[in-house]
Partner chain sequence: MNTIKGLLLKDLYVFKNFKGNIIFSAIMFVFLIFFGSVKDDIFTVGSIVFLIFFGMNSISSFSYDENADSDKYLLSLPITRKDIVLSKYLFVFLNSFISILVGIIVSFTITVLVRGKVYNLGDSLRICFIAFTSVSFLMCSNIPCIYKWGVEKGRMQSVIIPALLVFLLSMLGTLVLVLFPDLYFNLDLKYLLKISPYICIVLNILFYVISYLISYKIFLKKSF
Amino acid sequence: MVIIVEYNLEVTNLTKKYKDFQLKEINIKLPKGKIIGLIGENGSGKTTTIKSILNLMTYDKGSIKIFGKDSRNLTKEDREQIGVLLDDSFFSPILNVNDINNLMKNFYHNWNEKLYYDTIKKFKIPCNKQIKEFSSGMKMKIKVLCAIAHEPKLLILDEPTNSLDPIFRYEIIELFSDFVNNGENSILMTTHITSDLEHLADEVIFIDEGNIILDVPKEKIDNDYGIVEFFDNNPDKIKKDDYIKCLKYKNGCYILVNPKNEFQKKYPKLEVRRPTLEELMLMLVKGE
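Taking the form predicted on its own, show me the structure of that chain by itself.
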């Protein structure tokens, strides 16, 4: 009997306790062909979640399935289907692009040498220089490429666009979009550069102090959430039941509303705009 697996990653009630921090019942379902962005402040629990998924640390409660299997019981072949990029991982600084290719093709059965060198050329990465001579952006490009060039089905990425300038980030994001286009591959990525997820993520999970406080399709954020700005300290004549959060600043305040269509019907003279992910994070954490 053939078992059809709908999700490349399933995290259920993941819990991890520390002395002064607790990751509390994290749930993630990553379908094939989709990208989930895991966002939150530093120390919110993103990296703990990633390392638990990769079995780089133990957890106290819950379950993690990859390709429908318990993540602790994956075969070597299963593990080769996972591409990983962690912020603190890299190659020896004396290697060059060709050295890395020779290492990786002996390590991964599915290493795609043509994809590797085609992307090296596209990214304009020099083949004859040692890694220690690369800029931080070039190093990150190599790390991303090595996570993809062995043709995995699942990418687990921790801050993949960190240290990249806007043009480099665009190229990397384009690479990620191409990666999931076959409908079988998936990406879970953490990032503090939330603008990278605006046109990339299918779903956004916002984690704060170990809790998921928002888990919605990106389309729902675009369609349902709205921000209204007032140039005074109080949203005049707005009932508290009609907005979620209010964030005050020196010369005025913002309110966060959902659903924005109903709000606009009640207050047709007010301008309601779509929040960026950064604004949404700020309103949910700092708003009253």
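Return the structure block for the form predicted together with the partner chain; the form predicted on its own was the one displayed.
Since only the chain itself is given, any partners or molecules it might have are not part of what comes next.
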């Protein structure tokens, strides 16, 4: 039986050159019903990738397809199927929640006013206050709401959990999980808070200095990668071929291994644990 995978977003060999930075052949395939987390340091190329996908900037090489169409030729109807959250840009902060609702229902045919106000109520957001009077967490709630209240098929989110308290971050993660549950919707999100992706992402793409240095299903990270900690700053008893990276710190060091099962068989006395995404990111960038 042949399984045909349908993609909501396909980025192929995306390349963009700047004077002092280059985004090199970025490939992303986001199937329906899946969540991809794009992680990396500041200035690694995450936002450039998002901006290219959203046509906010031109690119030198490659192609971007959304719902199977060239992203530069999407109709307004196609674009109504996309929900976007940008960390650094929104409506003027002197607008209030009601103003935003009035604007959005002009921009989206399928703007769900009931969903908008129900969620506003649930999030306890005041309707008549200007956005500039809100806390940064509350501002982010409004942005999230604007990205989902027209019931899109694809969410493109740039740092959606930034400045949120842990409780609301948990609620948002639940909301995103529900969003892809129908098997048709997908999410591409960038984040600094890699712990949010631990229970959310199906695939993790790690960009460093414009290159993808890791693109793996989350399951594979859970099953294959392992981390071992040494408190004597000396992993010499481990053969160099048996680990990928070693990161030394003041009182010890970590090594990153893959596949961890084979490593564990070879060194049964050592404790191998699953790395967090943050540890993985750190090891890949800073490890030797």
